[in-house]
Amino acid sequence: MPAALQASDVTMQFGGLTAVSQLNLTVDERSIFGIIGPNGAGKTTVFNMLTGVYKPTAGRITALGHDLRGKRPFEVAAIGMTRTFQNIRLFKDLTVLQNLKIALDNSALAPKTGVVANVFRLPSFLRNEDAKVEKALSLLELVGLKERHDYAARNLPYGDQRRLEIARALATGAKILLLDEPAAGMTSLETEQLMSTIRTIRDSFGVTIILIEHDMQLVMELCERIAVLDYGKKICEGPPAEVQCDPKVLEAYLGCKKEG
């Protein structure tokens, strides 16, 4: 299988504090792939690097083909690799519906129309919403919010908070989709729909997934390959049930070594 993402000896140097050291990864396609370890491993850093937050002081990244050297966020969410964040950033005053139309109106999913079409409503612009609205809907259906499409975001229950940021995430046309800390503050039932969402949206969408999680039991069931990260170095890479045996593992989270 084709690979969606490679890091490359990817550093990434703050004065002279290394977060990163000499990261090699690579991401295959349709794949749900995990990054984990302890507080202040460079998790967070890396996934800064993947979307052109950061500039890498060396090392190189790829994405769907392209060089990410020098690319900016826009520039790598155009390619189609977007992301959430830990903490959730939704447009909390307008409703579900809205939050992803204003995605899809800058996204290859949603057919265009011209300035002059927009401005006086002419029925180019008028079928171009009602495909934006029937986008967005399904993408809401796929997520289980279709049925609260008119609720303000804010009014949402945490875990569907989270799942409207995935779907405006997917909105955008993404490829690749990066969660960081998708699981944070849910209920286990929360984190069990979320795992459900996760992988029909791989299935449906042949989306390659990458994510940051801190629950372990959600991590080593959904992910089919995890990088553990400590100090900034890539310890161990391999399937869940190799790597939470891996003695390296136990002693960055557990602060034990193995005998013998």
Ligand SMILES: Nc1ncnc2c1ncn2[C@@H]1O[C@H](COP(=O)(O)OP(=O)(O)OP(=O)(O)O)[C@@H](O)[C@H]1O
Contents of the next structure:
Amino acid sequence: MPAALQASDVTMQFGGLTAVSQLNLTVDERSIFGIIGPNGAGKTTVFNMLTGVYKPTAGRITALGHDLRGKRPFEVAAIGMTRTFQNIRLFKDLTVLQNLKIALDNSALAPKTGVVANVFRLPSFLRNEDAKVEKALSLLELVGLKERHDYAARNLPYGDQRRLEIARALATGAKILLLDEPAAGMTSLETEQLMSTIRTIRDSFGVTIILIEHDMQLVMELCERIAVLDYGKKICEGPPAEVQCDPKVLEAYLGCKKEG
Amino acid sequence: MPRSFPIIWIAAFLVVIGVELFIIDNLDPYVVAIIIYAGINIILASSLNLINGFAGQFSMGHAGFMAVGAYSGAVVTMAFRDNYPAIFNEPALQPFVFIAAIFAGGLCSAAAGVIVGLPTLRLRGDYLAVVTLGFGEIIRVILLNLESVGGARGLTNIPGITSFFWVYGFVLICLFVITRLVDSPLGRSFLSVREDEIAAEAVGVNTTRSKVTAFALGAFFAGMAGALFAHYLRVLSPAIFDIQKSFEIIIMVVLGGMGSISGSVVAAVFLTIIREALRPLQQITGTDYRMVIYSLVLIVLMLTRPRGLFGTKEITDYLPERWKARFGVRRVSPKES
Ligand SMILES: Nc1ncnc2c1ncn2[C@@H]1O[C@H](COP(=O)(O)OP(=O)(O)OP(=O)(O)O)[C@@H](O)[C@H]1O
Ligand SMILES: [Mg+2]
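Could you switch over to the form predicted together with the named molecule, since the one displayed so far is the form predicted alone?
The complete assembly is shown below, putting the previous chain first.
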């Protein structure tokens, strides 16, 4: 299976602090890949480097056949990789539908029309807008938000906001989806639904998913491979069953060496 | 009729023609002057709203853009008048010269908008406000020292071509373009930048381009307003385009609601009238109390309606649903819950 994403010897330093150190990652196409680790381990920093928010101090990242060196976040999105945020970032004062339309405006999922067509609302513009609404509604249906499409995003309950962020990321036409703690703050029922949504996204859209999560049950059930970070270093990687029993992982989480 | 047919706009244009032909000559010239200033202020306020309200880049140098448009527009018509009098004095051709001059004013101002837009790539909030304020002052000082356009004495003897028809013709063009852009991918990219720049980039918005485009577009229309103003007043001096002028426009935008074109229109008209109504007060006391009144209006407003008269709503949001369908209103305002 070809790799959707590859990071080689990627390092991120902030002044004297090395947030991520010589990280190597290979994520297979159409897989669900987990990144776990204690608070401050450097997980979000990895996402920031992958999406072009931070420029790695050293190392090389390729995604979907493109070298990401010097690419800005919107260019990474255009290549087909986008993310959600640990501290939810929606277009709060806009409607749920507008949130998705903005993503669709810049995605390969919808054709682009010229400024003249837009200002004079020529048929090409109207057709295109209708197509975007339809596409947006189908994505909202996937995450269970179709009925709330005309709500202001800020008025949605917390769990819905997280789901909206995922739908918006999908609306960019992403082939790689990076989810930063998607289940944070969700009830166990919501987490259950989220897991099935993530599976559906992978299975029916063929999207590769990389997720950061503290909810171990979710990670262990959902991910095919897991990388564990501690103090910016990858201390272990493998399928859930393997990672779960690795003494280094227990040490990182519990902060003490296992006796014997 | 296709649902996109701009029936309202065509009707409004016919009204402008009708007023120009049958009504305007019967009005008191002073009233006509107020109506014309109101129109120019509508263009200024709604174009600033594009930058401040929609793209969320707090610009305080709008008078500078207006000045660039006013001077460059005036220079174009005056050059025509002096070098090609035959063309200029031909009634059938003069309107084309005038339109060219107004577009020249808009384009020069848009170029200035790009130059000011560039620092916005690095600056935010207060810092950006200070830089744009400085830009406005720089423009004023340059004009003050540019002898070819009269320097401190100002530019005089500009042809007085601007009429009710021209001002409101351009008001309609400006509002037409702005309201429709706002509901298109470009306008939505402005909104995304205002709402959350990092999220906007993450979903594929080229925020650099969006911000610079917002500045260029806003400046373009402000430049047009400036050119219309120049050909109405017939004299320009750098002092007209001072910080106070920029503040006046900002107050219109804030009063109407950042992100509401309807709000900008209503506030521009309201404040133009207030300003004239206060003129006697100025004559009696010998001091310009306008800014005091403006400030009071703002303070009262911020206490009672912190998001302006309209917030981010438009007049069309208040129409009954079936009218919206009939007039092809596409805008959907967020449902509160
Ligand atoms: N822009 C920055 N400047 C300086 N230090 C930073 C910056 N971003 C992250 N760091 C530091 O890098 C380290 C890793 O942070 P990061 O946010 O990646 O952790 P995380 O694994 O996502 O943690 P959490 O589980 O709490 O979200 C932390 O020590 C953090 O303070
Ligand atoms: Mg994090």
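Just so we're on the same page, rigid core means the largest C-alpha set that superposes within 1.5 Å between forms. Computed from a predicted structure; not experimentally measured. Positions refer to the first chain, counted from 1.
- Once both forms are fitted on their core, a CA shift of 2 Å or more is seen for residue 91 between the two forms.
- Core-superposed comparison between the two forms: CA of residue 187 displaced by less than 2 Å.
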